[in-house]
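There is one chain below, alone, in structure tokens, taken in the form predicted on its own.
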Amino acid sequence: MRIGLLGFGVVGRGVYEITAAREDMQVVKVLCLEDVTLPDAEVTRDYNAILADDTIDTVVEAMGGLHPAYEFVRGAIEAGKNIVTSNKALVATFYDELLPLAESKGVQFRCTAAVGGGIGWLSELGRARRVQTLRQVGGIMNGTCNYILDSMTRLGLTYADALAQAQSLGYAEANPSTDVDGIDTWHKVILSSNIAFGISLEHDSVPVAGIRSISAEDVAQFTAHGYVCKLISTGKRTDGSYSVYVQPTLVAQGEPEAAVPSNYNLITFIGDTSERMSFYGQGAGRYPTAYNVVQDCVDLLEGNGFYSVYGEKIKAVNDDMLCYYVRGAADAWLESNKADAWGEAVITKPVAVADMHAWLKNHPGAFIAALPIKN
């Protein structure tokens, strides 16, 4: 295999050191903007340079964000070119376009390391849907956002010093937006349930709500009754029906999402033949990533194409019925639907999930956090 890299960051520049001890791949030229020379590859910044190459069968893009990673992206497609990728949005947002258009190329593209990092999520959803029927996924699928909860539950900081010190620590961006604000885990839980139930979500349908608002007094109630806060993930299918949302959610101590630590990842499927199954780890970092995508590379080798058929075009009805906890803004919707109060903030009987994101659309300085369902 003879790999053009698109992007010499931190992924980009893992799988170079990992692909560089293989026999059965190699990278021959790297599109970069920045002064590198490299003993056994070809730096270019000229885009073109790679497209035009014939010897080159497989484009890997570690280049992140929309633009121009889609225009590479779309043009390695129709150069016959295998495309592998870690860029959870570009693949999330242009499912409908890139994965038609590979087929009809005859060319494979993969991006398992665009949800989980270095966990094998997608590849192992690809592996448990030829034997079942999956009828859920989702979880902690956002390291920035569990290290900035984790440290407010269990060193007390406030969501300012846990959200400084992540971008200390590198877990975080100096803008934050997309972890905070639960894009990144939108984008990835997307394009879990489309491969996961083999359909094509409309983005619009699925809401988010992240973190930006949570405080320290927040994290006190939860910890007084027993909870621990994480942003989660949900997707769920029920009798042709999908529902698929990111909130903040509160988890029974003693659970195992509520152990989870610092910037680590729990992402779950339930089959109705394997029922549970969890998988544990770094959902970013250079080495975890890269060594998904390298092993998408060894797929690519071994024949083994995208993880699931293209399906069709599908809005999320969200009607699952959930407490919250609500906290920041008041009116009477939440009034009516109130059911108790910890402190300052309401706790509201069932509603469904798209009504309580409704009402916080438009009390956006709000924060909620779903409650877990009582059996």
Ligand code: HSE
The other form holds:
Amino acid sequence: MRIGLLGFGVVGRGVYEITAAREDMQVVKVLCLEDVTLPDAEVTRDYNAILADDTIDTVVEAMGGLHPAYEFVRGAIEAGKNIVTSNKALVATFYDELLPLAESKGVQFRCTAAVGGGIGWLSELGRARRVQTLRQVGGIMNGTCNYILDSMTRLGLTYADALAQAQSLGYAEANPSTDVDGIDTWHKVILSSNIAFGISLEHDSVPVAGIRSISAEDVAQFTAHGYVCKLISTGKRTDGSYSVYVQPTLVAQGEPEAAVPSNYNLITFIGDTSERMSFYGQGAGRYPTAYNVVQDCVDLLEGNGFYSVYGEKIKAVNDDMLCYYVRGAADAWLESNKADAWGEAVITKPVAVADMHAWLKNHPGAFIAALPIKN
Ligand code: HSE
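The form predicted on its own done, now the form predicted together with the named molecule:
Whole complex next, starting from this chain.
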């Protein structure tokens, strides 16, 4: 395999290092805007030098962001090159364009590192759906949020201090909003649901609530009631309808998610045959992420292209009924759905996920967290 590598940052450099030690693949050209010299690959600032090189059969995209990654990946597919990418924003956003295009051009497309970094989550999802119907996917998919929530819960840090630490450790992406407002998790659950269920979700139908407004007082309430707060994604299929959302969620102490430390991920699927299967590991970082990029390249060499068929456009209905912890705003709707109070926060009666998120849109400073469903 002869690889054109787009990007030489955290992930790109890791891919270069791992492939340098292999016989079956070689990075021959690297798109990089900085002055870098590599012993066995040509470094170029010109994407067209990679596109026009007919000896390059596979493009590995490790630039991140939507543009120009989209234009470069699309161009490479049209030129007949296979794609491996770790870019969840790109794949989630252009899923219903890039996947059919790759199929029509007869090229392969893999993106395992886009969800869970070093965890072989998407690969296993693709395998899982070959022999069973998947009912649910989701879990802790963002290491930065887990680091912040874990530091607040175990060490008693304020949100601002925990975020500053996550940034100084290099966990948070350039713009912390992508992580703390749940956008990164949103991309990941959309992509996971598309692959698990063989659909193409309408993005606007997937609501997201992040952790930006959580306070130390909220965390103290959760601890006092025996809960740990985590940013949890959910993708569910029930009788042919779908509920897909991202929100802070209270997990009972003793549940596996409650014990996930630092910046780790814990992602789960539930299938008709396997029941619950969970995957734990490093969701980010140079070598874990590059590891899965190289795994995808090996899969391409073995003829394993994409994970699932591309499916029909679907709107998530989000009619699950959940109780919520709500703090930071009040109105008649909230009052009419009040069941209890924890300090200054309201605990709601069961309300539809879609209704709670519609309310939050009109009260953007408020903090919400779903309570677990009592069996
Ligand atoms: N910023 C992400 C996280 C890593 O914190 O999990 C890349 O997906």
